[in-house]
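Below sits a lone chain in structure tokens, taken as the form predicted on its own.
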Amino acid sequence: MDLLKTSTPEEFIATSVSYLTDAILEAQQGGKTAVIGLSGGSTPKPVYQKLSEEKTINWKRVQFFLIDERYVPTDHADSNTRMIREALLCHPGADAALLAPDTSLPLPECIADYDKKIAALKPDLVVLGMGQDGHIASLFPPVLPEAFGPASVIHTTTESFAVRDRISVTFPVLENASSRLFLITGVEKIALLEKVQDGNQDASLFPASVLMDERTTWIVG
């Protein structure tokens, strides 16, 4: 595990964009398409906005997919799909492709459809955050046993946020990624990271602990 500490919001954004750019360019070597999983939320948004301006990337060979989504229409203010389209799929980044859950479908069909779409993906990188309660993606503690099972996508719920119903990828998808990048800011999350770094934590309560290996980098602001 690598830990990169930054001192200002500007340094946090610049460090994150540099890491993502390098990861995408490396994944594209040999004419390949870079497959990148994206999380929503307020922390990565300014990073995505800056990344969208990067001209060294061949955006036509970038395939994004959502790591988690709120079960709301794609034009809803809480939609991760909307945020990513507005923040990242613009400027040069407009040429990238995005796979996202079809929330116009009934929830069980939405889950099954998205599972089918991403099951065969081999992510080069997944971008994650961590909530103050320890959740990653929409895998909320105590994490459901299904999150460790064979499905690529599951339905989760939370009472801590306005949108209760969530769509989330599972641990096998995150573990299958060639690399993982956590973006976190704030003293509460940094204190939580110290607990996660303890290898003896219960994975259902500290889900990020499952991913604490040499393929994971944390950028902390």
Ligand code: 6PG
Given for the second form:
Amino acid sequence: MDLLKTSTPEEFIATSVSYLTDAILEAQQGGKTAVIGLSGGSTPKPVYQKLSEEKTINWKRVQFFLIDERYVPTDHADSNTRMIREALLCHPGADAALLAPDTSLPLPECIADYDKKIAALKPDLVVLGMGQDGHIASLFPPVLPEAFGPASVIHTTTESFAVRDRISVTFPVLENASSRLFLITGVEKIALLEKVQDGNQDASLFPASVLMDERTTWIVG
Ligand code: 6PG
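Could you drop in the structure for the form predicted in complex with this ligand? We only have the form predicted on its own so far.
Below is the whole assembly, all chains and molecules, this chain first.
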């Protein structure tokens, strides 16, 4: 895995935007559509805001999909769909397409519907964060056995963060991505990354440890 350390919030955002822009342009080579999975949370928001202004990208050939969602209406303050629409699907980025769970459906149907929608996608890149408890996507430690497949999308719960009921992609989706980008900031998460890097960690307690191969880059602020 690669580790890019940044020293200021501005450098963190610029490094992340530059990585994402290059990844999208590369995925679009030959006229292809770039397929990019997006996480929610607070860390990527300023990165998405800046990325949306990028004029070198043909946004009509970008297919975003959500890595995870909170089970709330899409106009709710905690909705990842809402955050991504407001931060990224604006400026030139407004031309991109977004696949997201339909949270107006009852939860089991919402999961089945989203699973069907994303099962055939081959992600060029997935953007991930990591919580201070080690969770990635909405896979909270100790991670459920279902997180290892075969479904692409599962229902998870958390008592520690906003919104208990979550919709999350599983490890097979994250493992299927051509590349993965983790965006983390703060000393606690940097200390956690050192534990993840250890190599002998229990995957259910440190889910990021499953993804520490040469296709993964961490940008740290
Ligand atoms: C979400 C996520 C989640 C996020 C981490 C880190 O919807 O919450 O996609 O996996 O990446 O919780 O979130 P912060 O960047 O807010 O710390």
